[in-house]
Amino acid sequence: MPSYDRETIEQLIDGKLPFRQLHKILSSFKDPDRFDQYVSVLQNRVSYRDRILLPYGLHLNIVLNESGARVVKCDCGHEFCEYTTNWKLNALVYVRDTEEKLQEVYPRFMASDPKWMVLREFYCPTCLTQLEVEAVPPGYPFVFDFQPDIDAFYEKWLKRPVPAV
């Protein structure tokens, strides 16, 4: 089973690995400390001291905050909400719901009909980083992507207790 150094894990996170190396890493068995390496890289890149429990998406993590709550937090430190709530409800949202707005991102005649589909862009209210985009019918509720079972992940997969404050 291959093991990868910190620099390789950083390049993996940053999308800087050649395709063949990326494919090999993603399709092979994971080294036992891969998760810890990954979280360590992410933790070193944020300014807050809250412990990252799980990466949640680009620039988003589920952290254990000072009060012991498990919350979704942006890399900049903006705290959205507890991880059991859809963080998008607390984000800035820009909706591309006209032909003109859609043509800002799609070539002419390649955009959808805004009567059938809109793009919703979600941004961090603090740093304005774009965190996600949804393509949905107009009026569709915000998609709650997933709610991980943090306790099961730590106890059953990592075989250790969930970190506490």
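Note that the rigid core is defined as the largest set of C-alphas that superpose within 1.5 Å between two forms. Positions refer to the first chain, counted from 1. It should be emphasised that the depicted structure is a prediction, and the values quoted were computed from it without experimental measurement. First, how it differs from the form predicted in complex with its partner chain.
A movement of the C-alpha atom of residue 150 falling short of 2 angstroms is seen between the two forms when the two forms are aligned on their rigid core.
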The other form holds:
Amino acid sequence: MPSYDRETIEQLIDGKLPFRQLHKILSSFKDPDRFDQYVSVLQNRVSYRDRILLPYGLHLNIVLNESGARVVKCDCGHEFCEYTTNWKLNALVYVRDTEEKLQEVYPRFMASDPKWMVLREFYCPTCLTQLEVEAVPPGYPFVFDFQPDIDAFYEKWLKRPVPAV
Amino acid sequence: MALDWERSQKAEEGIGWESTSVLEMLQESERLFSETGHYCGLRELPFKTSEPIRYERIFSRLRGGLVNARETALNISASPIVKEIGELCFALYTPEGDSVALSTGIIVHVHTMSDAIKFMIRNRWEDNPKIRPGDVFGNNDAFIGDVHNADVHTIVPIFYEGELIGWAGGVTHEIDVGAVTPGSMAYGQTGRYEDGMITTCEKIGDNDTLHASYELRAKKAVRAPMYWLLDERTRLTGCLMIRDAVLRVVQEEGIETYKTFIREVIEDGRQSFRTRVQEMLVPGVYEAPSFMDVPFKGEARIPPHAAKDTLMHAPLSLTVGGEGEFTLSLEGANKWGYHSFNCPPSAMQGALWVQLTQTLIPNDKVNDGAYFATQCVLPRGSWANPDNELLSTTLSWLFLIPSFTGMIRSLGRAYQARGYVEEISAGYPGTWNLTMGGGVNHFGVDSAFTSFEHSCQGTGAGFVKDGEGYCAAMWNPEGDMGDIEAWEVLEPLLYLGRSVKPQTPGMGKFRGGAGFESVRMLWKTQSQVIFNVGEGYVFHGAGVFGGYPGNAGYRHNMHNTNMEEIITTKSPYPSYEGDPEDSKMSALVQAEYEEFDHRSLTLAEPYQENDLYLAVQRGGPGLGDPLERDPRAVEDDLNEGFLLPRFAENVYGAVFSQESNGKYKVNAEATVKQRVEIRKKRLERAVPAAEYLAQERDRVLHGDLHQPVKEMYESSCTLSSAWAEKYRTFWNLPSDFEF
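Switch from the form predicted on its own, shown above, to the form predicted in complex with its partner chain and output its structure.
Below: every chain and molecule of the assembly, starting with the one above.
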């Protein structure tokens, strides 16, 4: 099984790996130590000290905070909520629900008709990064994109206990 | 080499192993799987363990036989869909109908043929019409085992010394199926009686020869019979080549070894899938709904009960269990309809299969082991599992394609959590516009066409790079747009141009791959009917991690034009549309009337010579906040025609200028500052989620929703009490709430 050095992983994450090398990684067997390498790189890059339990998107991680809770946290340090609750409920939201708002992002006719479907943009309340965009009909519940089973992941798959305070 | 299939079958005994019936074999196989969770009860793989090299050699020989059959057969077909796009595949099955190995190609059908074989077994084809050496069976019934009737199966049993030792099957996509209107996936029908030629696991040949009566029926039933008949020979040839390859392996390795191998290789596939899930994913529940518009309201050509606007709901959820279980559910999907987009379970399984083989298990050692390792929850009565077998299914892909794009996003979330970021894709776009129709063509013959240039859409953005442009179809890993010249032979529509379509890539830190557009002119024909196919009022899917979806479709067709005058006077003509707000078609061509609107899914509309037809293909969804896109990449997008300046400014926050040579130059420093301003604007315009939800709840409570949206919710809640409960709980609605 392959294993890659930290520099390679960092270049990969940053989209800076030459395509030939990227292709080789794609075609090879997976490096089993990737999870730990990836978490270690992310941990070094975030502005907070809470331990990352699971990467949860481009700027989100599920972390173990000082009080022992597993919470969704933005790279900027903004804490949303426990990971069992949809973080979007605690985000800022902007809804493109008119032709005019949609045409800021798409030419006429190349977006949805807002009567049928709107775009919901979810921003981090602190750094205002656009973290997700939902494309749903009006009246659709917020999509809970991912509810991980962290205990099963660590205990059954990684064969080690979930980190605790 | 002398082959043994001719040896006579034991007439009074079953054709299964040791004189059992093949039905008994299937029942025993299912019993063992049900009781042990292992294929044929195999907890261990003794042959693979003790003779691994021999095991691999047998697999490689069988796989090689399948690929060889495909590559040879491909050149027998005359159809551009097969020759240019490669829309065919072959597979080898156990006697019970479980796939052992498959060729390259459109492998969606590996499991649909399995369903067809099992249908024959369960319905005792062994007794009547008999399963004998040299028999040829044909099937294209989606409710038996298929996606839609354009995909025609040819299935041949493989015997050795009187025993059924397997089946070879092949599929190609036909150009016309003889439905009410022309094309391979024509729609506007409300039931299967209008779907054209449907063969229901019929014995269409014996002694390796197609029945003349079947060929005559096909010839009279479809509009492009030459292609149908040559494709039938294509498939039969491939199946016979596979049979020869299998019998060579049997003669060289021994029948007992072969029997052991085909059992172990499927259990091996099942175990490998479970291992792969644990290697790549994270256990948990993933949600990724998608939708598709069917704007048929007021359509006078279909019955009133079908002439309405509907919105398909695909509330896809993926549950990955702690033991590597993989369950895909569409609980909450809304009801089937009186249209041609219904998806029987076989179609759904086929779509799941083709997605898995391009994501989790992208290798050659794939077989029905993956099917045994996964579960699909398809609510009875929904569009994904209709409880009415009289429905039309000619274009089931219209719902299948959007419904699985969320699975790719969900897998992407899992890959990101594991750190395998190189595998992430934001999803895929719809594979359309589908250009399809017919009439008296440029050779003066009443015919039909189905262009497959839509096999080439932009791919979803990756986590580490942009998506690829105009290169892929979700249902065919070897997507190709085909040569213009090939389509012009088949279709009485000249290409005025094929171009990159701006603003098709979903924007984001990494953008989706671009789509393209083709401007076609009707040529040497007095009249044709042509469909527009695709989503228009909705986005096909979503982006991920802050990226936007790729483009929604639209139609722009021009009728009774002055193209003849333009050609005679050698005036400029449009080779592309470009920005629909600054259409090159409208600027250069005069027409008595234009269709220029959101509606991308139309019935077959009439056209005449010199009319213009625009086919807009789709771009892939984006990934990440667009404000994080490298300014140099924005500059490249502007200069390569993927991005229009006003969106570079509004969405990417790019500050740029245009130089004297027309090239754009982005000012990186000024862009950083502009992006700070855009973030401030986000703060001004956004509201806390709770505030938005309070307003939206009021809207839901009062049913203040567009009719098809409201009806979608009503239907989902009626079919699924679980989804109704989820909906009421989220919006905090009364327990007796109804729209």
